[in-house]
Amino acid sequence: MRILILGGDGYLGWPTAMALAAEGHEVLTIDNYLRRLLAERTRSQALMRNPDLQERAEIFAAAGGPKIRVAIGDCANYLFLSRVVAEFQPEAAIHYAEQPSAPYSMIGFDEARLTLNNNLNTTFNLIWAVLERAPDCHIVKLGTMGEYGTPKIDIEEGWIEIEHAGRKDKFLFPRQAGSLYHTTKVLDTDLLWFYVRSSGLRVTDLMQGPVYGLSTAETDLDKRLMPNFHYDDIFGTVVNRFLVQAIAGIPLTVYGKGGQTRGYLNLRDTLQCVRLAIQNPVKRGELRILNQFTETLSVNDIALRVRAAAARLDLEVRVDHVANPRKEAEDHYYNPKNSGLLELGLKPSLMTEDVLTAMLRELVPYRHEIDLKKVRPRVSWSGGAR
C-alpha cells in the first residue's frame, strides 16, 4: 500500500514508518520538527540525540531497510499538505501530526493557542486534502483515551446507546477531557465524525493510552534509529519518566495519591494496532473507534513494578508522592472496554518485570545524559509554568 504518515519524526511516527516500510509498503512521511522545537524551548530534550528525519531514513536504508520517502513541511499549511496528497495518492494516512503534550498545552495562552491551532488545523487540512485529492484514502487518526476522562460508568469503545423518554439512539461516548491537549483530540473526533456523515470519509480513530518503550524490531539495526525518548515532565510519559528516575537514583515522582488509573501499551503494540487498522479498513461513510491499550494500571502500580525491576539491577528506588500539578481525580472508577483490536488480532505485550528490566538495561548507557532539572513537575494546571 501507499501509506502517508503525518508526524513521522515523532516518538510513534518514526517507529511506525520503519515498521510499515519493512513490511513492503511504500511510505512517505511528513514532519516540520515542531515537537523538537517545543522540547528545545521548554528544556525537555530527549535522552539521546536523534538524527533528523532525512538522516534517519538514510541510516535505515544503509542498515538494510527499505527506502522511506521524506517531506519536510507543515501539515497546518493546506497548500503543502494538499500537494503531497495529490502527488502521492495515499491509500492510508496515519495522523500523528499534533502537539502531543497535555502539560505543554496548560503552560499559558501562547502554548494553548499553538496547541489548538496546530492540532485542529492539521486535522481539518487532512480531511479536505483527502476529500479533494484522494477520496478513497483511509484516515487512521491517533486519538487518546484521555478524551473520555474518568467517568463513573464503564467506558464503551467509542459509542454508547442511550434510552431516553422511551426512545433509543447511538451516540459518541461522552467526552470530558482533562487538559486542552485532550480537548483538541475531542474536537478532532467531532470534525472527523461530521465529515464521515456529510462526505463519506473512511476513518479509524484509535483512542490510545499512554505508551512506553524504547525499541522495536527495526531499532535493532542501528541504535541511531531509536525513537525520541523523553523522560521529562512535559513530553515524557509516566513509565518512561519513572525508568529514567530509577537509573538516576531520583525518587519516583508520583503525583498526589497515585491512584490515577489509565490504559497503557507497549510501543511495539502501538505498531501492531496501527498495522491492524490499516489491514482492516472501514468502508466509506464509517467512523470506527477502537480503544487502544492492553492493560489498566494505576500510577502506584507502575511505581511498584519499576522499583521491583530496578532491584534486579541492584538499583535502590524510592517513591516520592509530590503535590499533584494537574486537576484530576486521584482515586476513581475506571473500566474501559478494548475488545475491538483484540478481535482484529492484537497480541498484547504486557508490562512485566522482564520488560521493564530490559528497558532499564537499554537506558543505563545514557545515565550521564540525564538532566535532573527535567524530572520534577514544572507545569501547574492552574498556574502555568512554575
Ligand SMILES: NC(=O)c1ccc[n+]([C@@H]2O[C@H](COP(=O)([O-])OP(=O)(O)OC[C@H]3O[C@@H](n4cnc5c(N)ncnc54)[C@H](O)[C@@H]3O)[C@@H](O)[C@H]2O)c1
Second form
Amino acid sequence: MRILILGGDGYLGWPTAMALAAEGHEVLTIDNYLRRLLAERTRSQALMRNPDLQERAEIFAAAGGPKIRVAIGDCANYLFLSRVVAEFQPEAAIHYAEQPSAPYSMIGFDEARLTLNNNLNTTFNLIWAVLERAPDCHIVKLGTMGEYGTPKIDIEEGWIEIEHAGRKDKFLFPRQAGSLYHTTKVLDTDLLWFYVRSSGLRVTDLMQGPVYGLSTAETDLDKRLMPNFHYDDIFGTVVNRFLVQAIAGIPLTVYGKGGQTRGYLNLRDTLQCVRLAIQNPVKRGELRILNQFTETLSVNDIALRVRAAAARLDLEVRVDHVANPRKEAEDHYYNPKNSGLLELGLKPSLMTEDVLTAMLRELVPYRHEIDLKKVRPRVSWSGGAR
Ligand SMILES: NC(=O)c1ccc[n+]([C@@H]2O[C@H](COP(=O)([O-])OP(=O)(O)OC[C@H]3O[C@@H](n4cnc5c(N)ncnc54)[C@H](O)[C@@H]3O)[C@@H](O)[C@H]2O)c1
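Next up, can you give the form predicted in complex with this ligand of this protein, since the form predicted on its own came first?
Time for the whole complex; same chain goes first.
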C-alpha cells in the first residue's frame, strides 16, 4: 500500500515508518520538526541525539532497509499538505502530527494557542486534502485515552447507547479531558465524526494510552535509528521520567497520591495496532474508534515496577510523593474496555520487569547526559510555568 505518515520524525512516527516500509509498503513521511523546536524552547531536549529525518532514512537504507521518502513541511499549511496528498495518492494516512504534551499546552496563552491551532489545523487539513485529492484514503488518526478523562462509569470503545425518556440512540462516549492538549483531541474526534457523517470519509480514531519503549525490530539494525527519548516533565512520560531518575540515583517523583490510573502500551504494540488498523480498513462513511492500550497501571504501580527492575542492576531507588502540579483525581474508578484491537489480532507485550530492565540497560550509557533540572515539575495547571 501507499502509506502517508504525518509526523514521521516523532517518537511513534519514525518507528512506524520503518516497520511499514520493512513490510513492503511504499512510505512517505512528513514532518516540520515542531517537536524538536518546542523541546529546545522549553529546555526539554531528548536524552540521545536523533539524526534528522532525512539522515535517518539514509541510515536505514544503508543498514539494508527499504527506501522511506521524506517531505519536510508543515501539515498546518493546506497548500503543502494537499499537494503531497495529490501527488502521492495514499491509500492510508496515519496522522501523528500534533503537539502531544499536556504540560506544554498548560504553560500559558502562547503554548495553548499553538497547541490548539496546530492540532486542529493538521487534522482539518488532512480531512480536506483527503476529501479533495484522495477520497478513498483511510485516515488512521491518533487520539488519546485522555479524551475520556476518568468518569465514574466503565469507558466504552468510543460510543455509548443512551436511553432517554423511553427512547434509545448511540452517541460518542462523553469526553471530559484534563488538559488543553487532550481537549484538542476531543475536538479532532468531533471534526472527524462530522466529516464522516457529512462527506463519507473513512476513519479509524485510535484512543491511545501512554506508550513506553525504545526498541523495535528495526531500531536493532543501528542505534541511531532509535526514536526520540524525552525524560523531562514536559515531553517525557511518567515511565521515561522514572527510568531516568532511577539511573541518576534521585527519588522517583510520584505526583500526589499516585493512584492516577491509565492504560499503557509498549511501542512494539503501537506498531501492531496501527498495522492492524490499516490491514482492516473501515468502509466509506464509517468512524471506528478503538481503545489502544494493553494494561491499566497506576503511577504507584509503575514506580514499584521501576524500583524492582532497577534493583536487578543494583540501583537503589527511593520513591517521593511531590505536590501534584496537575488538576486530576489521584484515587479514582477506572475501567476502560479494549477488546476491539484484541479481536483484530493484537498480541500484547506487557510492562514486565524484564522489559523495564532492558530499557534501563539501554539508558545507562547516557547517564552523564542527564540534566537533573529537567525532571522536577516545572508546569502547574493552576499557574503555568514555574
Ligand atoms: N507517545 C504517546 O505516549 C502517545 C499517547 C497517546 C497519543 N499519542 C499521540 O500520538 C501522536 C504521536 O505522538 P508522539 O509521541 O510520536 O509525539 P512526537 O511529538 O514525538 O511526534 C509528533 C511529530 O509530529 C510533528 N508535527 C507536529 N505538528 C506538525 C505539523 N504541523 N506539520 C508537520 N509535522 C508536525 C512533530 O515535529 C513530531 O515529530 C500524537 O498525536 C500524540 O498526541 C501519543
